[in-house]
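Encoded as structure tokens, the following chain is the form predicted on its own, with no partner shown.
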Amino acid sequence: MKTFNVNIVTPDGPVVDTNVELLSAKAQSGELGIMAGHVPLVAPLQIGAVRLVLGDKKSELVAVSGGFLEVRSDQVTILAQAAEKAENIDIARAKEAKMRAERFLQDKQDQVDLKRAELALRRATNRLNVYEGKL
């Protein structure tokens, strides 16, 4: 199967630079599946997992906290505020972030902080799911 290059970049630097057969991600408009030769596209991403199919039935998951995906003929670039490969996720930190967000949501203080807590909970849950291999 034909491959293409994928770069996942954050403000802290590159997270992924590899060749893949297939990439799947959750855009604001729905689930995207990208293969070599896909039409050019730019799409905003949701907080979610990016699956990279490397071939030989091997795949990797990367947790992304939103961002943008750009598709060119032989290249996909994801610009994200934060991204972590499953094996690099600090599970204790992710669990603590989830518990902290859940506690804050139970207190239900002002609306601005409530929205921030909801987003923090989604990011922490996403990181835990990617670590556990769940989509």
Given for the second form:
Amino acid sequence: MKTFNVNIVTPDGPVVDTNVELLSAKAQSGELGIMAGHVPLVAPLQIGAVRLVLGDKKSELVAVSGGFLEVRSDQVTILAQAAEKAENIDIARAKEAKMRAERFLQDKQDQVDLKRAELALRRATNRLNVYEGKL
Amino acid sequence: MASLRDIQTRITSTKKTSQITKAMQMVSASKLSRAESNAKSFVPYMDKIQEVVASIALGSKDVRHPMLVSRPVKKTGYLVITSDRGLAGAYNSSILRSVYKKIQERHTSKDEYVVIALGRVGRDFFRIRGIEAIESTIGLPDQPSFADVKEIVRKTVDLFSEGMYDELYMYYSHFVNAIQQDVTEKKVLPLTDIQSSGGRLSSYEFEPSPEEILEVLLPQYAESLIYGALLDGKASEHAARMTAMQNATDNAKELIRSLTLQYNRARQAAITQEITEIVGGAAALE
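Having gone through the form predicted on its own, I am curious about the other one (the form predicted in complex with its partner chain); can you provide its structure?
First the chain shown before, then all remaining chains and molecules of the complex.
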């Protein structure tokens, strides 16, 4: 099957640079599947997992915190403020962040902080899900 | 003339100081190489985001976004990036001097500008002059990751969107090489000077729409501009500190050399005097 190159770049450096058969990501407008030969596209991403299907039924999950996806002739770039491969996720930190965010949401303070806590909770949950291999 | 013992004490203490400055120089040298590699790993991200921003903002003329539009300036924001500690030569003072001069040139009253300080030295500098920074972050690590600065960077961009200030300048030290760092002023917001780096603009399909993409993209772009400046500033800081400590070590060596000379002269004088006294004593006996 035809493959294409995927780059996931964060401000702290590149996270993924590999060839895949299929990439599926959660864009803000809904789930998005990309294969080789896709038209050039830009789409913002939700906080969620990006699945990279490498062929031979092997696939890899990457936790991506927002950012956006850019497709151009057989080259996909994801620019995110944070991204981790499943094996690189700091599970203890994610658990702690999740607990902190949950505690914050229960206290219910002013609106801005509430929104931030919600985002933090989503990022932490996303990391935990990716770590456990759930989509 | 100082006594032999006094000189000896000074030599020992200068030697100890030079050992410390030498160690600090080596620490800064290794931090500098880390900072340089951090700045390097940030480049692909910055290039890419610039490319996409350019192709959207320049590609479709009819897209509008508050961050792209210059509005009448009632208040200016200054983001000043300094270090937390001194001992870095002229690093902090040259940044602060230049931003303070600019502020006094441009503004007549304190209501016309606000200061955001990244780094203790900058914050304290403005506090002494009666300007309290509206936001400040101190205690950043030597190798800041994006997560470390996310809060302040996001806040800075949000304050622009909320209308706290109508333009934002940042001041930092640009790292040229280990012996040269230039104070740089850069206008971050509004994003008026977006340039295409590659020249070739791809025409994209936008999902869902260019406006909504800019909504996500432009804050992220502005945030990365600031983060890039911070990485640049950190590299400059380590380079400046390395040079400063190198100079301190050299000065200490020079001081030790002249003190040793002085010590030897004094010792010689003392011996000569003793001999003269003995000879004088012996002559008196004959």
